[in-house]
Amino acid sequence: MQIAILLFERVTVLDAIGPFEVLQHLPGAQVVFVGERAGTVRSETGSLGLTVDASLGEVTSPDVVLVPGGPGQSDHMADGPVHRWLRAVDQTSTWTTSVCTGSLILAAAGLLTGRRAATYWLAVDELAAFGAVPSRERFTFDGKYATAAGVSSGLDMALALAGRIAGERRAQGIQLGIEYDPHPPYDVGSPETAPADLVEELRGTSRFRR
């Protein structure tokens, strides 16, 4: 099973790395990270590098294809090389998944429309804008697609994802194996239990503001 985790400049790390660390331990899982050119990619503060393994045209017919998110998303909402490589393999691909800022990526390239969608909460209102529906949940499944709200959503995307590839025994182990028990120092990790104004200050630095 070929699952590839797409990277570009200025992506989020969490946003591909925390859906690796539970997909990589999926039966027969065989993970690539594949980008338009094989080399490293620097994350969105430049502070961390990623290393693409495979171009785009070595990848043909992955299992399951996820594209994370980040300030670098903005750089492939037109259509080009992502985008065409992401409808080819949509076309064979098990499940089509994204984290964050990523499902604007697939809905830009024309495979969420008239389907259900999550995304980071400071560009919900953007996938509306590409035919997707907007969902406020913390991951959203809608056929085929797997699609997470912002960062570290991509971790509970991940581990449903798993529970359905290989049974909820085999994605509870993955769980159980990274220790994955969240409990925040803060109530504070959504617009709807943040404090009003900690959610507009963001709001104002947001790329996303309107």
Contents of the next structure:
There are 2 protein chains.
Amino acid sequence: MQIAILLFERVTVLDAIGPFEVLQHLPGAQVVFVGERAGTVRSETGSLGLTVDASLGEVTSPDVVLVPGGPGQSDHMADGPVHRWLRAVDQTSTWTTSVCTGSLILAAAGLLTGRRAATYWLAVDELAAFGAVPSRERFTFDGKYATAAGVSSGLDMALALAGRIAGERRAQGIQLGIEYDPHPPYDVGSPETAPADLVEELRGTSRFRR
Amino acid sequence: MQIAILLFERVTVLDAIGPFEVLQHLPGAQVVFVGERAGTVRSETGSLGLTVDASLGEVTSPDVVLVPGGPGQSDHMADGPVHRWLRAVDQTSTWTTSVCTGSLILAAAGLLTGRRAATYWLAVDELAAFGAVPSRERFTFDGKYATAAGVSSGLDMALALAGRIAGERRAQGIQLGIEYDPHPPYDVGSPETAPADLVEELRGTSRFRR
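Can I have the other form now, the form predicted together with a further copy of the same chain, not the form predicted on its own?
What follows is the entire complex, opening with the chain shown before.
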């Protein structure tokens, strides 16, 4: 089972690594990090370099495709090599997935039209503008499309996906293996639970503000 | 504020990236990924390459030090360059921290002797053998030493640490920014909540079994 995780400049690393940490432990999983060019891309703020091992043309029929988000998402909203690759691999993928603003890339490539999909809480309107039907769930399954909300939500989506792929018992073993028993120190992780003034503060500095 | 995150071969990527995703958003944060040699290291199963931007000798006085774990931890239990570096930077660090089996490296370097510390649930006895006092908490603060339990727990530890460094409001903004409102699909993320037979199954294949 080949799992292709897309990388690009200014990716939000946790978007990719949350699901990676889960899915790599599936039986028979072979994970490949893929991008426009083999080489190195840098994270959101430039602090971390990540190796792109395979160019798009080298990965032609992954079973699972995962598209992370991050500030660099905005470079991949126009039709181009990434969209063409996504549409091509989506023809044969078992699961096409995204985390955070990765769903905007999937939507812009035309793969989420009319489908329910999750995204980063600040990008909900943007997702709707690209023809998807935004959910406000932690993650959403619509057919073979699994989309997660912001950044850290990829962990939850990937565990649910692992359950569908390999059964609950295996997914639970992975969850225990990564000791995923979250105890956030604050209850402010979504705009529904955070104080209204904090929500407004983040909206005010968001690249998606209108 | 310089934050140095140690990388080594066969690191568990989420151990490093959970805290990275939180701490990089602290005011004035400058994150540097450091290792024995500048270049690339590969993850736990080899699937991902991560760039080490600075060698140990280039990072002499970080404010925060973070040591992740993973199978490669076992290569860093004997005295050597990594231990010497940890002891040196610990002299001036504001916070010395670890995730998962990273606490075994800190303990082997002599930095956790007599201190309460968290670690991966399968490594509790090992941590005690190196002179620390294992907690079974999600994360533990003992003076300037902040240690997290397994893999995913670095997110919780880092948010609590962010609160101590920059105040609760800033930490809460970071938590909302990464939409950390976890909804694990199963309640099996610790040995206390997982089914006993699943716990035994993982114990049976652990590299720490005795």
